[in-house]
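One chain comes next, on its own, written as structure tokens: the form predicted on its own.
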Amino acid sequence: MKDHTPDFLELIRLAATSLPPDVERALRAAVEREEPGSSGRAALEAILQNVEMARAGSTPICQDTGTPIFTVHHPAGWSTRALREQIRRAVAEATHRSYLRPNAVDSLSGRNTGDNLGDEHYPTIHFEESEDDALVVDLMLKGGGCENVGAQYRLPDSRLKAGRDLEGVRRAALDAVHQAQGKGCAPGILGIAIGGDRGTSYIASKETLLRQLDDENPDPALAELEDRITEQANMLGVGPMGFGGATTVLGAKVKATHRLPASYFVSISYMCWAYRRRQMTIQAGEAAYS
């Protein structure tokens, strides 16, 4: 199997330094919704200036370069051990080149490894065997600030008057945005999972964040819920970076998973405006990025 370390390195560089086009379009549209001269508009204008400078200089979009989360769909017969080693080499080299900040800290000693390589969970790598002959890798860089304001709800929730239905999900999502109050570097994007157990629900909530901002959920009920949550979250007035305004979230993505009858979890992964995700496809030895 070919060594794809250089390809993984380029994927990391793009994710860390060049905001995806759909996210940049959403931010530019958000500027026009804010009042001229307002703090919210000024924050968005500063964000967009930062985006342009980061792309031009191949420097990180944010000083918190986040947890690298890789989702790898590989052809049958490929060695996941070899792919893991190549990804880890690329992460270490990306850190050396300052595309990533050293972030991997031992939870017991507090020691920073200096190269973003920790135990088997850092960086995070999910492998799935695919039916075709292409290697497809999604990378998301999940910042610590927005991770801190993620939330998980167990429905029913009497405090929110939230039952085990989509109305309950809506109430939980809006509560999470209200509780964040801009601390996750608003405007944010919500990845919401309904169902599962505690662990798989959080995994699914992050999987939804790999969707394009301007796509449409194939389930009409969930598509309507996504629109309602986005509209109503933006009525809360939290605004960019918590300064107040019309844009508190750029979108919401919802996924429903199977669950046990006894449990009804709603897990919300909050992504900051620095919505860093990129995809690499390698076919016939050639890499393409989107």
The other form holds:
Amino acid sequence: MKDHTPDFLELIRLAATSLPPDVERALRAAVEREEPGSSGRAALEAILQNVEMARAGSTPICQDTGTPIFTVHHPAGWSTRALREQIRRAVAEATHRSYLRPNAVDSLSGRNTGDNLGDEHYPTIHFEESEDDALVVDLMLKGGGCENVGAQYRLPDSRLKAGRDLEGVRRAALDAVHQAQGKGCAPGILGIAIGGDRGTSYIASKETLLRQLDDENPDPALAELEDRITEQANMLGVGPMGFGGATTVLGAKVKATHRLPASYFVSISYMCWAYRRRQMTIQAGEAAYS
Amino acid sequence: MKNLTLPISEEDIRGLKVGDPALLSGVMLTGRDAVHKWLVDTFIEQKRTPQGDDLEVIETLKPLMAGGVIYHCGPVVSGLDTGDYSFVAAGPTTSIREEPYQAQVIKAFGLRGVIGKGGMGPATLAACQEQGAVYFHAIGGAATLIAKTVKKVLGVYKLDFGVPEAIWVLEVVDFPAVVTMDSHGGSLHDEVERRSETALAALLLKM
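Since the one above is the form predicted on its own, can you give the form predicted in complex with the partner chain too?
Below is the entire complex, every chain and molecule, led by the chain shown above.
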């Protein structure tokens, strides 16, 4: 097996420094919706200027380069142990080159490891064997500010009059956006999972964030819910950075997973505007990025 | 646009209102979670005895804090091997985590402001009124853009807190921010949250 450490390093560089095209398009469209001369519009203009500067200079879009979350789909026969080692080497090298901030802190001693290598959960790596003959790796960098405003609801919720149905999900999602205000670096993107247990529900909410912003949910009921949540979250008027304005979220992605009869979780992962996710495909030894 | 030079006088701070865009120039220092806890525990509430270089560091920092600002920021820094430091990416971090400490730190060290993102709570707002200080909101995530305004890293203290948590002393020119909490009790964050609460109540009445 070829050493793919340099390919992983390039994937990290790209994710940290170059915002994906779909996200940049959505931010450009959002500028036009904000009042000329408003703080919200000025914030979006600064954001877009920063996106261009980061890409041009290969420097991080945001200094909080987040938790690196890798999802690896590998053909049969690949060594996940070797892949894990290569990913960890690439993460340490990316930190050395200032593509990533050293972010792995020992929760007991408070000591920062300095190279982003923590225990087996840091960086986070999910492996899945696929039928494909290509290696496909998704990388998401999830910042701490937006992770802190994520929320999990257990329906029914009497405060929100939210029952165990899609109307209840709508209520939970709007409440989460209101609670977050500008603290998660609005305009944000909502990854929403319905069902699961507490753990799998949050994992599924992050998986939905791997979708393209402008795709359409194949389930018509969920597609409608996504549009409704997006439209109504923007009616809250939190606006870019929480300065007030028309754009509070850029989109919402909803996924339903199976649940126990007793549990009905709605898990909301809030992604900041610096929605850093990139994909690498390795076929016949050659890496391509998108 | 208000051009402000650090240290800032009380008069200049009292002249600022919510919504004013500002460009800051001069010397500032970074400080976030570990630093605020360290300042309060060691020097304000004194429930922890000073250790190592604590006393030396605080004497160096005091003149920078008097009339100065603390920037809530955990940067990406290059030159860690050589000590020839340079700021690569340096946007603000979420300020509300410092709410339990900020009012005490503003008053004890005579800060004229803090810079961060997301706004702060009632205790900080009250301290801003009392002391003559403001909350400057920087653009969250605009890390490369803001790093370009850092012309020089003058020093670093408490590097054992880790790169993001250390105290970096910076010389900045035209650091961009907006006043979102002023020294007259005004808070854009309170206004936006109240409006959002009303809008949410209306949306929850709908089915």
